[in-house]
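The chain that follows stands alone, in the form predicted alone, written as structure tokens.
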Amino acid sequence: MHIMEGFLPPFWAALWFALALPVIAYGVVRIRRLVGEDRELLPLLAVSGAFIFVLSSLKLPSVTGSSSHPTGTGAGAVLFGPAVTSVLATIVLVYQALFLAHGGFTTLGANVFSMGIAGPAAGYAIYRICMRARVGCCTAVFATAAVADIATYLTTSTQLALAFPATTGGVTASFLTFAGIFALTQVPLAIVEGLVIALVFRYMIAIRGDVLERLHVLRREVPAP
């Protein structure tokens, strides 16, 4: 979600940031260990990058008279974890906001928590989940996948809640009312994407299944479809 420009309170703000630094911090350091054990991972880390990059600039007009996008976090999720994604979309929310005035700088430590790490997280964890229980690998990414994008708009709904309680009902109510403006069409949204990145992942499991596997996204005692 981009929450834009000066929106958010000074105090929420900063406090958004001071959560999201120590993640990114981390992402960062996982990124240098990842790439330095395989030099083969950066143009996979370039193309998640640009897929998230994609998919989050489709800003599609909402029945609600807000406006709902793709994440496409869940994808970076699966490859390369929750704390590498939130590198990934920290480039990404950060171009967004330079050349698109889509999100903002003041409000970037709440977007990236929300877009780069609240979802992927949430989505990863539903991948592990899913892989201990054996299901396929493409239908673990579609779960990951659109979990991601609902956790992702749930957590932007939670920050405005927040930042703006309702004068009766307070947060509670803040939320509910945020919650169900994206509901209407997030939720239709984040199944599509789930399709689409499982579509994407069944090709890269039929042409470079090795790096799948190098990766431990991709184990032959699970089928991959």
Second form
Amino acid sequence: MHIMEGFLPPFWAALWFALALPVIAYGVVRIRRLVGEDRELLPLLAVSGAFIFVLSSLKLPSVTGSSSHPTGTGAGAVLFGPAVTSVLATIVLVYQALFLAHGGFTTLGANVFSMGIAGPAAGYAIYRICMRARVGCCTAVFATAAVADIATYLTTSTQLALAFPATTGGVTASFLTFAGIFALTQVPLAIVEGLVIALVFRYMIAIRGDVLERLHVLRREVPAP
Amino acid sequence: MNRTLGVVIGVVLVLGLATLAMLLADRAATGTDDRAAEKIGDLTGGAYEPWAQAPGVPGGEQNAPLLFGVQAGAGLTVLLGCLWYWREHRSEA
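Provide the structure of the form predicted together with its partner chain, given the form predicted alone shown above.
Expanding to the full complex; the earlier chain stays at the top.
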């Protein structure tokens, strides 16, 4: 989903920076507050960042003949919400822009917005809905990770469509073109990503469910009166 | 599982994933990012020229798979390290 260096016109590049920066700033404040209140959250924060680091490094071939990579932002979305996840995604995107020529600094705002904010926000919304519907935690985590992944690529499609509307059909036609490239390739990868994150969550619940309860990731079972 | 065996398994996992990331980066089919860039060319009739260039991969493009491997290995090391820490400290909770 990385929009390459210089591939967004300056107006759009600046707009996505302007939209992403306040969320990143709020995420930094949230991280400071959370870690200040509970040092035991540090390993969880590191796990969330590590997921993004690992999964976004894997260029996996997909059924369409193209390759793409998972985003890994689902774990951060479940544990800390989109604002904190945006900070973690920014770190990974800067690494990739700096050392891998993957993405870029002029497109960093757009890439953070899609991978660090819009994707995790969509995933987080799904997670809250699942929790209200009393869906099992691992199923909810699977849905969150898969939706965060797909939503990231749909957001990238929107960003490119807005910047490069088709001569015939405008933004909608352009969106369908880009979504056809990204989303179809991404569906199998999103399912794999959901399964991997759900499995690791299962293990995390087994070893330290108490910390996940404190974050309201798990429901605290109230004893019957 | 004793500590030594756990460390050995962890190292094998990290090296295995880093190698996999390198192989995938080296042999991957055309990426969706590249296909999107081609599509921008189609939509603009080839008129759009990127106005900035990426700084490039340190030491040359041939190092990109290695750096993808470093990214995967570093991430998995942190992931396994944190899960190990939690597992070791669960009795204190």
